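The form predicted on its own is given below as one chain in structure tokens.
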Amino acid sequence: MNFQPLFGKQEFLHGADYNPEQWLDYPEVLEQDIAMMKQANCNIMSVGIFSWAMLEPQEGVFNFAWLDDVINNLYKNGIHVFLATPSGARPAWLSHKYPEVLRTSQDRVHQLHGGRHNHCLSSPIYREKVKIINSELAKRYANHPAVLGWHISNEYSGSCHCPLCQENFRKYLKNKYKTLDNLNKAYWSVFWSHTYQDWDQIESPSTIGENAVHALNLDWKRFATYMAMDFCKSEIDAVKPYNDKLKFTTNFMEFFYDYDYFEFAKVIDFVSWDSYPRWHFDKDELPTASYTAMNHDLMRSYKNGQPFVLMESTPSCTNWRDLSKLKKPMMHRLSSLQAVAHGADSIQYFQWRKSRGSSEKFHGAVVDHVGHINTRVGHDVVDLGKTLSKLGEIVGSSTKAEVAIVFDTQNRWAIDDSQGPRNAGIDYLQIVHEQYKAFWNRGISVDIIDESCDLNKYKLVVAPATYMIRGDFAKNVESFVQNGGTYVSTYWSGIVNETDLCFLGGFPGPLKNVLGIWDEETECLADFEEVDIKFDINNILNIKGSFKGRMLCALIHANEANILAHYESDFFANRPCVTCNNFGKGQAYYIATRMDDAFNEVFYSKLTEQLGIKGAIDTTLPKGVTCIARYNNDNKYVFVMNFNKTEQNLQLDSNYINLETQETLSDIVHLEPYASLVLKKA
């Protein structure tokens, strides 16, 4: 599949969040900014993100003159803009005059003015004030040639527990369940005598009230997603009539906990996200590199493979972690090209120029307090701008993934609320990452999907710890395997339905038939405990040797499934641990414990070999070196990335052209520490 460039031009976007309202008293700074943007090959700036107090200094009094000058000057110099709606942080006059627009916390404390996203999404007054400022912006700029698209708000997050939100929550539940009887049965609210007799008795979960009904907790999180989506749609509705050709986004965050982004992505035209990896925090970069790659793959997957916009990244450091590490030489280029490799058609930064004061005055930026870009970071940004200017033919290209890994946000919420068998350390996200690493190490492209996504375009679907089975997922799995797909499931799967009610008739619930097993009970291991697992002789994957399991051990019976490996220790020694069930034309594997990385490497290596799934380059990759491919028509582009602190050599499988130098490469390529190459297959 090929995609048209998001904004009609066959070139990468390169730019930053730009906050000129902070520098209106320094006109020379604004002139210097544009000159430096051109020097850095920047062609896009996100403006207006937190500008409400400058745009509307008093209620109903608007000041657009400064923004006129900024946008006009940027455009005159070949720089376009993403124009933001400013709802992420309201002016003080609004909070002071209308305190009801501020949020109420889950312990029912009304908040004061300050921070960001401290507003009630149900508030009619807040919605009206946002509609007014958004409409005024759209009237003035929606048809300005500088504006490429709308940046709706900024990093939506959190929820409000005020009476208005309680009322809307009850409406949401009425629409979903229709009757109180249906809701009480779905919630199993007879437990602890928590049955509701009236809709008005339902309150959102609270530390000072109800928090033990897991279905209520789940529905509140779903409602929070619904409210954020609804608010975002209301913002879009305010600006869209003035130019319905402009595209819309709001910037997402990594594996964000507050909302279900697979749902949220439905209301925007393209995905953008803010990436801040923890480079140089560990003894090597591999955990951070693979985790960041998985984040990029997730963002690409929200829109069925459509390229995304990297809306924020730092060219140097953050300021909000416990440690604010600088990027080492070559890491800015490497981390930026990693985003491109996995589907980004832009590289943008927070922010262009460091704020002089307040909470982000030490956050990394292109322009430091020194005021110029004759700095190490400035040179890195200039050099990357030159590189991106040579890669335009890649814009709009796609990634071909034959493997999907299921990461389901709603399942994550349910696992965290399950209260047993282990209430600490399960970390569903980390479980997913453990599977992902085995593919990343081989340069195999992966889509990250949830339980609502189509499975049929993949050869292999890996679904670890699918504790909650919702919607038609179980039916879709059966159909996928029946028609020849390969499915991998693990311990702690098929336990509850979408309202957190345990499946009756044995686990893994509706996956029992396709997996061919019965999960009788689950043992929880302490952190110091491990169990031994040994593969049987002549197992179908020809895996030899022993491995270690930890944390959770499902004690299973192999009904129809073939046994590949057994437990070798503890009271459940000799029970099956790894199974494979032939189902229709396909196969379904089950892994009964949390295996170590050594197992995942061997297991997925054998499985992908059996299925004919190959990496971007058909070669053995050195540890810490990965290759990811994008495709455009008949062209294949391979990104070679060395995440090691040491030099590495890579054996190529064909002739390639270095897109930056036009040099033809073959045989062995020498890679410096943190080196990255963009190759086109000759």
The other form holds:
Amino acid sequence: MNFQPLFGKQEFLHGADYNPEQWLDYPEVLEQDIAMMKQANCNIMSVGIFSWAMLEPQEGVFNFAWLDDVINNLYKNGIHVFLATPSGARPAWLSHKYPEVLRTSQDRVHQLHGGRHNHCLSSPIYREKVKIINSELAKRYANHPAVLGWHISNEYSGSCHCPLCQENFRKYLKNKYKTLDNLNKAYWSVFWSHTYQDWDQIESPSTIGENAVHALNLDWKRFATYMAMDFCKSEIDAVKPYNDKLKFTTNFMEFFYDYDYFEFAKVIDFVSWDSYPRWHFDKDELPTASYTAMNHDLMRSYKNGQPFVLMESTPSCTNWRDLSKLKKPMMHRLSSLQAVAHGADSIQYFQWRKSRGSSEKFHGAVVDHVGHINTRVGHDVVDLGKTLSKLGEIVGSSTKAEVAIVFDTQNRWAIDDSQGPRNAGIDYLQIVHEQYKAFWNRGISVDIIDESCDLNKYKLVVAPATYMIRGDFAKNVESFVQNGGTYVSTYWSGIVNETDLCFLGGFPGPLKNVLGIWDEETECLADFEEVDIKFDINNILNIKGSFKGRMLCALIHANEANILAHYESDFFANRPCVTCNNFGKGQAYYIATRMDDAFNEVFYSKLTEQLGIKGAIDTTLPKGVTCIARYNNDNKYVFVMNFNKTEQNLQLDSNYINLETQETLSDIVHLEPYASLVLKKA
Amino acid sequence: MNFQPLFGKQEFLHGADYNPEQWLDYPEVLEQDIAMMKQANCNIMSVGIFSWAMLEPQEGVFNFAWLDDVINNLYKNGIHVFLATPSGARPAWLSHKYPEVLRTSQDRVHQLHGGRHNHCLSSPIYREKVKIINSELAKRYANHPAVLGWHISNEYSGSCHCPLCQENFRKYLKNKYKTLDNLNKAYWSVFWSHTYQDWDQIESPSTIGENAVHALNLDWKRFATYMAMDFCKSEIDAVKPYNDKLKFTTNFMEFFYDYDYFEFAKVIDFVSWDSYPRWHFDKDELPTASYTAMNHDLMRSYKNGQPFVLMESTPSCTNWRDLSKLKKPMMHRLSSLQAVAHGADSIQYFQWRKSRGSSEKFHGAVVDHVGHINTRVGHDVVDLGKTLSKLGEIVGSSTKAEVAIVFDTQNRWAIDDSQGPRNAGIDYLQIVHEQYKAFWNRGISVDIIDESCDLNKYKLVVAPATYMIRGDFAKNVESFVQNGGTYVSTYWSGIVNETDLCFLGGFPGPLKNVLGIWDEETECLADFEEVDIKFDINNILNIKGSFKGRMLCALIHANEANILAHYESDFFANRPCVTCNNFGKGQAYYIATRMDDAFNEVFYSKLTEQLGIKGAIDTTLPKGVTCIARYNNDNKYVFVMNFNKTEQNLQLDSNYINLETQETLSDIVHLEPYASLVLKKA
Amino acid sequence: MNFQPLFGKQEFLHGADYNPEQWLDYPEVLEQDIAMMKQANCNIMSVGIFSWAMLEPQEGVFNFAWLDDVINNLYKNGIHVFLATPSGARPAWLSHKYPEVLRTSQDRVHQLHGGRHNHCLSSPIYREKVKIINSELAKRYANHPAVLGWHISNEYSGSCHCPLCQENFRKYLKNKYKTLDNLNKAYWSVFWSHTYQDWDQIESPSTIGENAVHALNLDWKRFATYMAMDFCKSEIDAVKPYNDKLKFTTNFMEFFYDYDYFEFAKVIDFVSWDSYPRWHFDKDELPTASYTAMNHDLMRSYKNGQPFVLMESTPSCTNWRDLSKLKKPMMHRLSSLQAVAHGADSIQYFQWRKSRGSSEKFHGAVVDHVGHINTRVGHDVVDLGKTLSKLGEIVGSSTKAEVAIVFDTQNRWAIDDSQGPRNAGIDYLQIVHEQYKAFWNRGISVDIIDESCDLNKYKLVVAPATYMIRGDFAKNVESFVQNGGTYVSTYWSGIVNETDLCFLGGFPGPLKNVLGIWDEETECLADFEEVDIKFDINNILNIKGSFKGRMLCALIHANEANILAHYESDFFANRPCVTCNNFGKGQAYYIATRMDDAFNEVFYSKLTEQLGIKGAIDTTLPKGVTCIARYNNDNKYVFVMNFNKTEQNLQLDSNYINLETQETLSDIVHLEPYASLVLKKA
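Same protein, different state: after the form predicted on its own, show the form predicted in complex with another copy of the chain.
Full complex below, order starting with the chain above.
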């Protein structure tokens, strides 16, 4: 449960991306920066992220002097750095001399120079040039005492469709399927006469070519993950020899679609991510709060609970959305402590100082164009720095989750790509979030895992819409329930295998046994349609009343399973809608339609009650207030967060110490709007 | 009136697309298929539609063994086949070796391999390779007793813009216009200096080039029809020599836009089509029911009333729409009998068994992935098979229509392409449907014809929005009315000739005489605007009351015509809105704006009453219930269909025999929700 | 104040684009045209606009005979011509033989022949061929007495991205920045490592390449203006030598986005434009009326008040919008006299006669397809001809504006391209229009200027959302206010310089002094959000009550400025919202949010009252009625316009003579719906 602090010290990191190369003409700026960093209790800066053109202004000509100064200067003032490899953006000379490093889009258009994160990851020249600059950086700085770790590249994303990448894709497939016959069968390519007769006929999916062979589409996405990981490894290989004690990360993104991060996380030492919640965009903050909480939980789960680094966030607003809302008073603190509550041991910003020009100049930063931090935002950052400095003992602690929710990226790809009962608006992420909210609302810690993860450490596993069953997941579910676990499944589960081949013999395929049902067909409801669901008297969870279902309705037969609720409308009225199968020592629930929030609240409340799963504080939480616990070997820390713009009262279940004030709290705690407290169980 | 049964026997066809090549690895599946087909009274299967890669796995290497088995096995079990030519999808080796067979899109991008129906129809290589496989198929199977007819290719669609197609387009234009001067004048190309000085300057319309010369756009669509017909003929030519008694079809699609099917139908022996109505998508089924009925009527009209084949339909749902709704209980029977009512002598499905993988694996089929037909959908199909087996005497009968509605595909292209008073939302198809509904609501049979068809067999011809007057249509209308026919025209009629040149001297151009009006200008109403229309006292149809008009308002002068109604609002209040001109022995009506449904109901009710045109049963039909009659030399068959989800009662006008039960019915028939009955006039 | 009549005579021009080359096969048409032109009091026709293919049907082969006839015939009948150069549309032989004259789109796709206004303006061949045809035209007609002036090309627009244009772009940038280092600094290209190391690395913005370097985007638009001006100059150079007394224009378009017309206007002698207001599209005509008035004012301001030519308008409807509404009775007169009121000395139409075919055949024209003008539209044109013939003394008079509103095209580009607090829906044009309306509502004349214009002739300058401060604008504002002027600024002002570099040291940058405030940060409101604003008691404008703000809210500190109003809601309640700074002899106002119309009405009413700025008639105008004055040395002319569809009464402030009837008016004038009167101060 207790992790070693990532970087050896029992203190939180606080800092930002720092791009002083933009200000070399303004020497006073560099000086003021250091002073303000100290004022804000900053101890970490990420440097070099987009510095390639400054570090290697011409091919093979290097200029490290400015970076020497920056790093030395920071270190002299007690500030460490994450050192970035600069592969996120090429210098213009590289694209100009070697246009093959530019990406080819899916419609086979060779891109021009510009933007960032748009290189061909197969390109031998690109790999070579990255290796050279990375080695030079490592040679110079890998043993500098200022350097805490490597920030490999930046926000890897996308893929390239050039001939070299096509070749690599074919190699990847050959390695996976061995024979064309295996591939053809796995792809069911005989449909529409799409059988491949030669490996060379395989091309990546394209709007101007093949795009309806779902297994091909899926394999292309898996290959994209593989290529990005492979590239990242090659970057690491270039720098590791210079100091093999430095840890590696690359910054991940919000519920990222392009790659399977559970795979990707295997090549890095610690997880870091860039979090930009849409605070204040909606009527209230609750959907954003639980959605962001879930994303933090996912980040923590990539490395089995090891604390992560919040590599980027904004102290005020973004600038790349249609609208950019400022953080209202108290929100910066709340949002940052929320990250900590779910496992962050660092709060960092993009970026330290707003750029004067180019596309992100209006992205919120610590230092605004005015040039000082005697601003509303500056004060928020200074205040947070003070707070973090008082919480150091929490560093290295983690979460005790008895509940896991499955959010599987490969399943997400498959659901979106599938042409089934609903091609618009299934939104798997939202379905998962709907389950998560019910736990968040009662302060119950949750791990977010995927189908490849170990289930056995949990009491309850919730796995909605597992359309694709891959690897040993079905087997693992069976043995998990057999041994006493509780499993919750839903409609649109157990439909296809890893290459999108439907399970024969009745859905939910390999989950049929453990769930004890047969899903005969799936009705799709239009957006304006709902069905009524009614719980039977004396159902095993003792749930009462009626609920609404929408979007998809599995029309099932409860074979071995017990029925808890029935549909009450449409032509399938009286067919079972919620079932529970006793299987070995455990139980497996099936929910046949997309239920409303009211259902999720009562269902998971009754279920966790029955299973003895409790929230961080054993109390009734006011709506919009949640409590999340972190534990180390000695202590339990509870983060109390009020996401309401109104005041709230919270009844404590015991005595706690407010870590900032050292005040002891008991009984009722009064919470200001957007208040956040960090308590230690007394 | 009485046609010979298409395939000699007095029995309905019942069957499906059958793709056993997908299941050759599952021998038990092929056996179970035959057993279930017999259980469902199936007597026809379409085979080979997408089998090219299986039949010719390498260039010039053929493999017919599996298809021999399939056809023999079906035949042994009393099941015939429609044999498809496989040109709808190329094998990969063909695209790979001869990339010129791939289509070039309108923006001149050469497509990659993938999808289907996307070949260059000019490609000599493609034509050659299709000829070879077709000849091989014909050589082997054309005289097999199982084969009922040829299913040529599949859902021909689209066009190619490669240099070869450009050349063919120019040849087509040379043949049509003889001289460039003729073409320039027909195109009014002098506008914007677009005069062609050389045939080679002509290129197909493109978003990156010429796209505003409407006559060019129209000719391109005509050329596309011509190319597809020419290709289809070349396919037929390859197989016909082996057995010239087999009939040919190719499967048509819903109100298809790409080609003029009245032209295309000339090269095939019988019409077949693929019908996928959007049942259960709307508040009620009425709009879908009448829309689908109109489409069936159109299919029957392509071959002058000859019964057609419903080549594809789904027993449950589609999978390629945003939403896919299941057919509710009784809907499969109702939907199938509706096709029969309007002229189908066959009910077939896409497809017999759901594919395990690829893009259409969730498209409803007779056999689901569970592998048996002991399912709701399976029972529906079995039941329908039973029903059809009792209706055999109806085969070959047809419709007696005294009313024709003009729906002209070339006019549709012209209206959509024209830049006139309303470039958004004219929706010619919907305008035609609005007229059709009024007849469907009272069970009056209607032929759907185009401007090239014979008018003289009808009492009433309704031709809304005939923006383009082509061929002898205006002359035919004049002589039709002269001889006592009744003609109904509307706003936006008689504006341009076949090459989109405006008629000079006053609209509606060549219809001015017969209609007796001058259409001075056309006002466009915004979506939120309406005008009031009021009928004059003592108008010749004795219509009372006020109605609403929208979208387009012709501001007309009633020259020789009598006025029935006036506008009552906007600056054109008091100008005539509905007129009738006595012309020879007949009458020609003009309706100046897009009227609401209430108007159409009363107008066509009064008009048909006056003309003595009656519904299938002489009774008042409850809303949503319609009756459609088929006749042969001896009998009248009435299909009674309740498209309501509520029970209804229908008052009969005479004694009828229920063909399924042989029960005699008189007086009031009680109709369950979605009920459908087949009655024979006693 | 008094200008010489543009073409020497004290009479209005009335006429149209005339394209008789479309009708050479219809000799009766050409004869009837002349007769109808005379009937409609037409005295000007624009000829040759799209005649290249007729004038030079093959390369180097010219055919002027038909144009000789046309011009001679017109002249014989008292009708002059604007002679167009035909470069707006190429003949097909030119594209076919020299494909390099075709434009390359921003995504680097070389276009095919078609359309118009789509040439590469760099192409030496295109320039050469244009020079030849222009010289031939000039040689033949420049001294023909019928020719009043040159109509250079037609509606120049867009830009080309071919390699030649890339070269020209680089030359343009070299000329502007001298060194790459200057350019890199101006572009802040160090961000994301986008530093250029070689001029050849610079490419125009593209969706497939660089698109986020805002300064590059801006320079590309400036370069596009430069190229179009340069091309226009080269056209002028080709014809000027043949008669250097003829004046030049090219027709401008509605609030045109592609080019900076304040720059472009420098190369032409008089301004002309094509005006197609969206009459009758909305609930009432007021938004369209004031929007169109503002556009006329802008056209007049390009040449410091010199009257302009309304080169194109429609007597009925357009055909290229989604909907095309007819002009209701009286609207053609009202719309035309509105143009005159704001400075037009000519009313011309596109086009004289509707084309029979091609894309604009349904665009409203004087003569419809019916072939005569005994039509509603024909009568409207004839009537207007009569009216204009009575107003000749007004020709050459202009406007006396004491108010200028800044609408800066380069600022518009910058706001749209910027990624800041609101990337959707800022709509700078609409913001400017919101200010303008308040003046239009009270009949106060306004010049529409840009940041490069002289401010000193005005009492009041209103400059909303001057995000970009370019040239000497800030200095000019300071000296304008210093000397007693009143300046109004708003939120999102003073943010960046000409290359989109943020001003350091606090916003509104160089306007900070004159405005006396610091704009700390900007909050963005969602579409559904509003904030309340309340005026302080005893504020200096004596405004009372509460108003609403939306979209953007500057959160400011009123340093030296006085506060008039505060925010009343959100977390910035009680912060200042409207301020006024006394600066030198003048005052500078700042409005921190996008206020509702109610605010603008009262604010500008109080402000103009305080400054003694009055409307054309000193009276209270009914809503939707406005009065606009033109002056010459001797007289004041007042145009009274009722844009309501209801009758109105107007109280005059003195005696006036109705110029059409010579009747003297005093006291109350009754106005019919859409009435327009031209009065001379008695």
